[in-house]
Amino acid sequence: MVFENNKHASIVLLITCSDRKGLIAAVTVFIRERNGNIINLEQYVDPNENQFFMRVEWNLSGFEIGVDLFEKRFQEDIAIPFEMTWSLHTSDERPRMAIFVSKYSHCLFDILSRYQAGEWRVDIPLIISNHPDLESAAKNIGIDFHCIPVTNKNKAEQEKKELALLNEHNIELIVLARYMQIISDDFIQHYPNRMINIHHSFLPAFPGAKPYHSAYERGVKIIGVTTHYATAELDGGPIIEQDVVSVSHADQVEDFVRKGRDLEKVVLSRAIWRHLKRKILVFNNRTILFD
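Next step in my check: the chain by itself in the form predicted together with a further copy of the same chain, please.
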């Protein structure tokens, strides 16, 4: 990583470690001594796990140390003594994101609309689908589209192709935009906390297939959607965001689908935004969300 000369750019440092006295002092003094001006600091201590989490952001402008040196010195002086897990990012980054999609277009179209409007700092070089239906939407804006149909029989082989494409495009983040296909544990382990799924229920209610049908059957008065990082347990990964909408007895399954669709696309995009802003840490299958 090279710190660019963007006056408005900032550096984000994400840290987690066991809690102990002096953590915040140590980090903020380290930044202060290199003339960093902190513009945002959020921390959280999980009292049950005695685990410390912090996101601190400071102006790149005026910061008196190159990134290589920063990484070396921070690692030696702070991270090793405190046994920290940490990562460093700059607001100038453009993470590379791939989208997996099937036939439903609403989440994909919503993401592409934001992409075209420049809402996010991201590159989207690759869309993978198990159906050909949405190819033209991808091609229209110059994104590589690969149709890779998956059956129980060919899944291992097809996932290899997918992984090759992801590697080739240097993908950091995968978004499952209503991708209707269960992904193997093996595949998932290549993208730990880097594969965002949208599930169309208020988890843990109604995991798995056809949650709107199940919600209708149960006669609920509110339906919801959940974004989470995909893990080996189906719809059991760390939850990022959830949101809900009211339904009435008069709403049929197709009304649940219609109302839910608007939630799905908005909540999925909120989770993507938060991931791209480096505002999520994961610990013990739970997310810490920074504002």
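Residue numbers count along the first chain shown, from 1. The term rigid core refers to the most C-alpha atoms you can superpose between the two forms while keeping them within 1.5 Å. Just so it is clear, the structure is predicted and the values come from calculations on it, not from any experiment. Compared with the form predicted on its own:
- Relative to the superposed core, I188 undergoes a Cα shift smaller than 2 Å between the two forms.
- Superposition on the rigid core between the two forms places the CA atom of A205 2 Å or more away from its counterpart.
Alternative state: the form predicted on its own, after the form predicted together with a further copy of the same chain:
For this one, just the chain is written down, with no partner chains and no other molecules.
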């Protein structure tokens, strides 16, 4: 793992494991003993699953061992004994993100404006679409644009082309910015919890006698526009962000569309920001969101 040499950078450690005594102490002492200054720590225990989740961040400046050596020592001394699933990141990382889009432009333009304004520490080398309509938006800021039309007959072949492009550009994260195509299960398996979708409706709906039980099990955040990680189950992936918008008797259809699209942009941008800041953990198709 290679990071920029920035004394103002921080290191982020994400941990998932079965809950037991001494977890927080083991991790924080390990960091302190190497002169790490912890600047943020959040943890949560799911009492139903007896599962522990943690995000801890500390200054890179003054830390006495390199990241690669830290990974080796942490794996041997802490992760293996506690049977942890974990990942390490720094704020210097610049993930490479691809955007998939069809004809609706509002989410794409919002992402590109935030990208140009430097709101996110990310690179966007590639936009893929099944229509040519938005090519100029990409070309105007120097992003490669590839139009790859998809039909039921050519889907497998076209997805192979898309995967080749993603590999060529070393893409780590995909954002479906109102991409009006169903992604195949095989394609999704290449990007587990690394493909963010925006759903322009309320997700999910819960029939039956115990809707609140179903909502809890599904991990909903609120009822409204929804962003989630794409999975093999259509619109059934882990929910990242949700929000609502008010409408009234005076609103016409065009008002519903306008308000809905405004909300889609905001909710999608929040989900992207959380992912880039390493503030999401996924467990059993639910998300744990750190502040």
